[in-house]
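Next up: a single chain in structure tokens, the form predicted alone.
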Amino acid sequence: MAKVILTPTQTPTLFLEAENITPDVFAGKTAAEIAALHGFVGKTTVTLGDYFKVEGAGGQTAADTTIVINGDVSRVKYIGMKMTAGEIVVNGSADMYVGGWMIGGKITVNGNIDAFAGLGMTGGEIIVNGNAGNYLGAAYRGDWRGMQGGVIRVSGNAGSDVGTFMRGGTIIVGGNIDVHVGTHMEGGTIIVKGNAKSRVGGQMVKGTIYVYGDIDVMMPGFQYRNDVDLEVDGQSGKFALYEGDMGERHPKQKGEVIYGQLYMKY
């Protein structure tokens, strides 16, 4: 597979909009051509070349291309954005929108990524070895389609407003995370391995939410079934099942009522 390695040699004045910095456009491109590709700061239109240094060349279509970036990205967004497929590795921290709407392939941070990641994705892998800011495979604003396909595994905490419009895929949090989790979620699996602070679920219809640790305020729209034996994320425990959101109008299954599920683990 080919790889592009990029090196930050300056840090934007104001914020870096890298919506270039996928495999999709990197392919059959030399590092000439790759250095050359557009970006914006604020209105000015720069170029790759301007904020990192490039080396490499892209592979002959996505899926055999590689980027490796080398360095703090925390005032680049929209790293990986609408991606279809190869692969993304960031051996620093990125900022906002990493992974958004993508479709195919693999990103890998090691560090945090801050707001936006793996909006409104529909496919791909998304691994987060730090934190992950607010909206973590949410919908964008104004829209109702969050995270439709694919995997986001964070391995540290999460900020406020994961899965909403949730309805697709899965999203594993292996700390803490913020309020407002799976929020009108119409479908898909969030996998909470810490703490959750309040306004699990709701407005929930349909999903799955396991949250391993405590809640501090559970939702009233929440009604206890029953506990059950599950295996989650490769891991077997004893969980209390409650349906909800009650409040909300939900689909019927071959006549029967389907409703949001929330898994607390004891």
Given for the second form:
Amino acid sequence: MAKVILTPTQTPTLFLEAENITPDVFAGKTAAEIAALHGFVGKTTVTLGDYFKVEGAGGQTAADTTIVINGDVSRVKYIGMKMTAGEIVVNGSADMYVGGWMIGGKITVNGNIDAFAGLGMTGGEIIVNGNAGNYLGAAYRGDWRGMQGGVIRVSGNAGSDVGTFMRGGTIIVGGNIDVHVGTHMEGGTIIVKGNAKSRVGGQMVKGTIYVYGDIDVMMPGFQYRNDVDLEVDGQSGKFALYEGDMGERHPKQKGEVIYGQLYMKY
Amino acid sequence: MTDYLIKNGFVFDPVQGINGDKVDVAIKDGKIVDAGDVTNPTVIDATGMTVMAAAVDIHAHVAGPKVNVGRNFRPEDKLFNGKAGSGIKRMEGGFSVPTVLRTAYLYARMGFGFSMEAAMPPLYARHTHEEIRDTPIIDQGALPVFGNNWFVLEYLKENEIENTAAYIAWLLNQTKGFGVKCVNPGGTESWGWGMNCETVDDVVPYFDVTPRQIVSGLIAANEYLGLPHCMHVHGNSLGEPGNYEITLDTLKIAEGYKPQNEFGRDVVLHNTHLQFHCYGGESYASKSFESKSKEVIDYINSVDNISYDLGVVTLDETTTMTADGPFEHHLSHMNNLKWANTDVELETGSGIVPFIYNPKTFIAGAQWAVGLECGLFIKDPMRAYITTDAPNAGPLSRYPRVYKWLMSAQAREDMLNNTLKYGDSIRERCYIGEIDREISLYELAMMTRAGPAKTLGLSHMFGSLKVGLEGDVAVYPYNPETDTDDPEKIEYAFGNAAYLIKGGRMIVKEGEIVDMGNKRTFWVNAKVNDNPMVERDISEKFRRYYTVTQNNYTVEGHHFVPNPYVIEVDATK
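Could I have the structure of this protein in the form predicted together with its partner chain, to go alongside the form predicted alone above?
In what comes next, the whole complex appears, and the chain from above leads the way.
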């Protein structure tokens, strides 16, 4: 597997929009060609070479290409946007839109990520060994197609509006989560291992949310059904099942109404 | 002003009977002149290319409050398709609801010179004109909506044609409007009571008037005034299976009415986006739904005072927007996507819902078929105009693709066999599989230029290359002798005009937009006899009901319509 190592040489005064940092674009390119790829800072067009030292070369295909970013890129947006295969490892923190509209492959961030990571993603894997920002695995502003497939795993905490309009895939948050979880959710799974605040599953139509810790304020549109023993993400335990959001429409499947499901761990 | 001489092109101009002949087209001082009358012209070599008068769009939603709400509530429509400015062009964006600039650039690239904004809520006429003003290049007009207007409902309940006409004349002047649009007559108002009009004889609550009275009264008032354009109707029960009967009932209301105008218009009723009004069956399921386009167009072929436009579904993700509020509510419950709705005080309503015409569903494919059938069954192409009811059935940018489907049976077969999942049931439930007609370039020129110009009452300016008409000429990179092998060449050529000359200025040069033109707003000033009763009714309604005063209602010319083209009509005789 071919490896490209990007080492940040300077911090952008504004922000660097670098949608070209993906295995798909890097594949088949030499270090010099990669350094010549464009990015944007404000209204100016720059090259990746202006901000990174580039070593190595892309593989033949995206799947053969690994990109390692050694350093802080907390002012670099769109890393891994629309990537279909291959791997990105960020040894530092990254800015917004990590893995936005991602289709396949794997992104590992050994640091924090900002908002809009995994936006509208349909496949692949994002691993964050730190905290995540708001709108993780959500939909682009105005769109009704949030995360549709793949896995996002965050070791630390996540911000608000996680999984808005989520339709498929799995989001696992190891720590606590802020308000608005799975708003308008139409499918998929969100697992929160810490505490949640309020508005969990608001306007949820379908899908599943697990909360291991407490919810500060429960949505009034959820009704308690029964207790169940489950194994979730390798851990077994007893959960209380709530269904909702009763204020939202719900489709029928084989004559039965399908609700969103919210499991609270005892 | 530069003189132009377009040489060696294949010219199509049905008004003059020119069918692909190599004729030189000359422009001097912004008008078409004889080739001998230009001195030292800029010569455009159109060898191997198609030359037509600039196209005329009779029905599109490209400016006004609902278009703008569509832009606002669909930021995702601009995602990944914005384009930075270059040359003379500024930044553009949006797919189904493009920015005003992209609208203008699209029209220019497709060789259009005039576009009619199909529904202007009178109360928001100022906004509509601000957007029209900000859309460069093309000439535009806008049709205020009358079909659910309290004045109209009250006058037509008593069949007061003269009062209705006086009110129309006043409103055209106030809103700088072009003609009479009527959307879901009576239905949008009924919806204020949670109801709709599902036959032409359903009574509108409180007003006690029927769609039949509204349609016939508006036709009568339109002809009383002698307006350039005829009554422009979007009938009841749009998009409902089985609605072809109400469509036929609506069309038959025009029987006995004769056009009265000095603009050469032949029809008294224009039925817009006919595709949405030609459905049989009881549901959208393939075992029930069927096309009734043949039945509707057989009727239209049997009369001579009706025109229509197609409203072809282009199988895209788009944004539906109409003054038919109840229909949009219904649609939002079908796809469960976001919905915006407005009640426009005494006048109309409107709704907006994003919609995906998915080629993997039966119904979207069937709607695609019905739209094309509407264009293929017509005997007189001067009365059938190509539209997508942009953006309702498809984005504006898809016009060339619709031309391709109409002009190539092979392209339609390819869709039925390869793109549409339910091609076989669509052949079974619709007529599309039985039709081998291919629209010719000559007929295309009728359906996109000569015809709409005539029905809009603008055939003295647009739609032909006759001497004296506006110097609006489009040159397309399409060779009618050698490019017939691949239908994709049609779509490419009509979306990428090589040249567009508009009002004697070169807008598109070698495929690039190089000039922003001299955009004009067309409106109709109809003179009527003094009518103290209508004047009193107007001031009474403003005093009692409107949330604005008359001073905040009028579209003042200097600011909102900086470059007007006023068509004067005298109905005082």
